[in-house]
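The chain below stands alone and is given as structure tokens, in the form predicted on its own.
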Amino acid sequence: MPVITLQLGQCGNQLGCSFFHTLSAELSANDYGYDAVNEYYRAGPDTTSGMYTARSVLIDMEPKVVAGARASATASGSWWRYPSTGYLVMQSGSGNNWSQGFHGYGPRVRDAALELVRREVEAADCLNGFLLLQSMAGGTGAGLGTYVAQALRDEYHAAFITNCCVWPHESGEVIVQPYNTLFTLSHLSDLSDGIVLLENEALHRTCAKLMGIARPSFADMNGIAARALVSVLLPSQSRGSYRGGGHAPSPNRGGAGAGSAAGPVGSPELQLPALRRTGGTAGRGVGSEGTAAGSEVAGPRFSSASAASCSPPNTSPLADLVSHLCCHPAYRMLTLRAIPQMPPSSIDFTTFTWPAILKRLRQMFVTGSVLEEGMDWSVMPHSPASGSAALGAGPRANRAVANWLVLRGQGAGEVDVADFADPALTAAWAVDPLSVSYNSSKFGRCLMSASLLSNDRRCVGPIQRMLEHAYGMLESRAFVHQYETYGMGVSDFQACFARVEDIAQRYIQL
């Protein structure tokens, strides 16, 4: 089913354009089926001329960046553009200040946000939710971000909303961003079904470390973050539940049973971007090495008879990120872990083994750590201090409410993943606490690839670190005026710590 995606601001718009060429690349290197093209892309007017747009809505309070975006897709050769209209930009940016982004312009393009939405609304034929890429550290992707997100909830309250938030550096890329951050995430906690943590800092030294980018770049960091998304919204077949270490199958999910990869009843053959690689020029997917910006646009033509001959994979991943993950309202976090990490020239001599693959994520997830490297393997999930030990005495084990493994490439139907379905690893009273999908394709040109999707305690140490700072910058009342300005007080800044707080203590007490 569709999903519509916001780009609010300069982060969210530049992590959008970087999310929207991963997936075309997934979707021209392999065969997903229609249903998962038109999860995120509508056809054009004219279906055999292979053009796509992005069912996207970008904002931004400066035109720089949309109109970079929006360029950015028409110059890459690809078979996606982004709406003509889709857009709304104002000359003046927020200024790095939250309430001037919440308070002073959500009312004032209210109205016109919503009318854009709705058009891409109209557009779906059957709306599965919102996907919202943000920062959290300054004026218009947080505090308008914010007040976007509250209004999508106002008009489609039976929608899912997923928020992707990019977590700003500690050592400070604004000066407020303790307050901007601290205001977003008290917000979003009560209006989004999930929350989607990508930390600035964890980026960039996965570019410096792992990739060997000596002086990594915001597109450099968002290629790892966008690349990370992708590897779990794609379409992947479900292997069941798994409770108290046993396997339970469940059937398909988001109503992808057999025939559901084909159009829709009775319409005609259509032309997909989505191709499988079979070799010589035949196999090359649309917009790869060779292909001429504004040549036509070449793919199979999929027909409903075609399609209903085998079993598609489940192409609602958002609904079921939410519905697994999130159902406890009073956990919305999300920490997403992707592997393996490594620069591309490397992929060609690198040895895959699932057994390596998995002990390396699992350990990811039991210290806590977002990165390949670097990680404590003395520290175990039964060991004494991964019980109710205080955070930051020693060692201590993650735990989630619920995990989401998501296998992709060669053999990824028939892995043993029993490590990941320890009952410690997660609360004592998760109801679900380990779900598996996979999908046979490989992904970014990996034999095999593994991502790991958690509602865990992750979230911990950078709030804690992040109210630190912000307590510190209101004992002195350090810009508060700049948001009174816009007729918050200090009390709003008091009662949003304390929401903030209780988000944390709740984690902690896993």
Contents of the next structure:
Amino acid sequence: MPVITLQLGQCGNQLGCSFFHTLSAELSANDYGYDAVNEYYRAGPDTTSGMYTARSVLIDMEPKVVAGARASATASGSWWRYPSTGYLVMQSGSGNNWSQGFHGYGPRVRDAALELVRREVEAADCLNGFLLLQSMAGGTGAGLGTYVAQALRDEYHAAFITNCCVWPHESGEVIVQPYNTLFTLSHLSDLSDGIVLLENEALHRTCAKLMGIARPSFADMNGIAARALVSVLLPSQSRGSYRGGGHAPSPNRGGAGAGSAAGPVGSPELQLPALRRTGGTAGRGVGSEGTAAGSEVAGPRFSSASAASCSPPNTSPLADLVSHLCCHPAYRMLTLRAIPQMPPSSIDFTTFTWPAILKRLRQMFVTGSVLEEGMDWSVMPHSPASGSAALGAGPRANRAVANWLVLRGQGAGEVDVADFADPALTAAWAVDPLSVSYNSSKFGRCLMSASLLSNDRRCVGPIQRMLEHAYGMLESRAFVHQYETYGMGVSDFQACFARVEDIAQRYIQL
Amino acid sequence: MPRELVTIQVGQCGNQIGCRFWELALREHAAYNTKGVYDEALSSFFRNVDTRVEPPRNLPVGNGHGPIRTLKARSVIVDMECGVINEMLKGPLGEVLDTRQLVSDVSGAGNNWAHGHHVYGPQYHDAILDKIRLTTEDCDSLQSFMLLHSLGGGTGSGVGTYIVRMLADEFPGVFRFTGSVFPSEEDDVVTSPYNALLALGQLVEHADCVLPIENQALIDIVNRVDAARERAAGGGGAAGGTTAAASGKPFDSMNSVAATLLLHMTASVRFEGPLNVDLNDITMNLVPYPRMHFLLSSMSPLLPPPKERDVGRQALALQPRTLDQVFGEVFSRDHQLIRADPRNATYLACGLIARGPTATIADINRNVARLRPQLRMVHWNSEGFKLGICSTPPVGCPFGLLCLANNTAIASTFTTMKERFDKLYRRRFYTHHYEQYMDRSGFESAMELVADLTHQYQELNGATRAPAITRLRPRGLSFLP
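Since the one above is the form predicted on its own, can you give the form predicted in complex with its partner chain too?
Expanding to the full complex; the earlier chain stays at the top.
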């Protein structure tokens, strides 16, 4: 089911470009079925040449970045392009001013932006939702992006809106970033169905420490973020959700190989979610692995056989994301962890084993870290019952509302994930603590890889640090006059800060 | 159709800097625009004119691949005496500068701010406004005005500030940047303290952003560069060294420094990069309170390298060798364009624009982390820097850096100006020249404005410790354990 991507602002456009490049590379390398390609690309403008158009709308208040993104899509010689008229640019930029983006440009470009989105929606036979890529520190991505999200919510009530927001460097890229970030967060928490936070600081350290890049640039950081997003959003097959009690139901073998993906397997303890994802059948398994290595620009892979023999797919990662992870309106902040994080040159020399990967991923989650190394292995999760007693003792373990584990690679369907089903990892009241899905295709040439999207406490630290800065600035009324030109007053600032305090407090109490 | 900048050059100093600016801009664009197409980067500063038809027709950017016919600068030239302008038009810039955009008179303003502001200003109000309007109508989406002038004379300071006020009334949505040359101690104009303070009062009220440039600082910089070049050239090449210094006109190098500042500031507007910084980003991030819009500028490398024939050690003298070195230089006292030591004062906001294909965000962050402990930052902005990266380096150098800082050291500059003003005003020397055209209350109000602003800056000077802040309590969750 198609997902429309909106790239907002300089960061959003650069990240989106990277996202589509990574997605197209993966879709070329492995066969995920026609629906996977159809989700993010549509055939055309002329189907005979095998060119696809990304289902994407590019919006920026200055022309250079959008032009660069479109040019890079054309220049890469790949099988996809951006739509020739699907972009909206103005001339003067938003000046890093959230209120200029929201109150100034918002109403002016609302009609044009909605028109572009409507064209994409009409080209999709059944709209699933929107994926918004933006930064939180600037003017366009943050301010105008929030306005566009609001407009989308008004216009398309039933569609899912997921935001991937880039949290700025702690050391500051923009001086007014505390204000802009907190305004964005407070507004999006009401509008969005799920906010995936990508922290620039974490991406930077990943590049520097794990990928071996001495001086990471934004292109490198975007590459890592795009990889993590793609690893979650590519199709995968559900293995069921696990309720608390450490009870591991038998792996769902029925859907993996035999081609009949419809119908529940008759294991009574296993509670299958009503919606299932079908990623293709055995027909594609071996053949595509063998020929995956050679083809670079050959176009996306899908065999028509796979489309026919599956039961009609009626889910998508966005719907899974929202229904499993963000089931409570006050908890919408998601953290994305994708491993292995290693330079491409080391992949061929590494031995992959599922226990090692899952153990590292679990400890990453328990310590709240997003990096694969430098974790504190002494931190243990404690069960919610003893929560208050353990508050004073050592660093607190991370806890989530819900987790979604995506496993990709050889034998992903049979791996034992009992560790992740530990009730100490999630809140006591969690409805759907763990859902697992898998796909047997390799991701990014790694034999085995795993990603974890969790609705957890990691956002609290950055939010509190940003609040400190923001309070300090507001106290001295610094830069406030710039926002007042567009009609925001000190009371607006305080209302937003209060909402963000709420969010942080809820997660702390988790 | 990118954002266009209109340059307004007023007075002798302003016009000389302006000329140098156009020469350097043409050089920069010629270096990067090898195919001779009229692209969007060129369109910020120049119009493409087809002079074969009468009246000459402006050619639009279109798809960015149209050939260049004749480039005309988007500028308005104002001077009350025609000497400098005539020389400009006779030289190589005669084709780039349009006589249609010229406003001039014969006799000059006599180094009298009041004559410039209260007599010539209103007298030429319509003519100047007309020319500016013509220029803005040629622009698709005008972003800002850049006014180049000096504060010590009569035309630049008087007519210049009159124009700033006029722009604030007629074009309220367009930014008004000024590159203002502050007079030095040994200025040869006796009444320059009066002119400077009166002009400053106007700039505080009506400009969006002022970039002060001090003549004395420029002289020091140029002397240092010349000395280093001579040392590098050694004894044998002394002939080459001195001819290089003597061949240029005396103020050429100084004007080059000021012109380079403008080029760096607008680099991210014209060329692309991973992290773009617009002019309105600059005003948003670096101006915390409405009147505190005076930015100290410093850059490295300071002077564009000499022309291609001077290669070798002499050319490389004082060119930075590594990007890290550039960062250290930019915060040092020697590279500032006014005579103030920013390290001894408090930074309210700091913006860094790096140019060059090899500059990455990691480099900037690393250097900022390295240098920040040595800087005093105001408590509510202890971490904040505004960063920008442009992929195109300055001509002749692999990387460059511009630092625009809102720093309380400017208060000392204002205080010095006020002292010089007081020395004359105490005894009412020369005030009768001004009272022919203006009221004495003009002096009083300017003094008050500048004193207020200085006080504001000085208050923030020591504010590095955060007071206790009350935070908001989260609502409705007090029942949770």
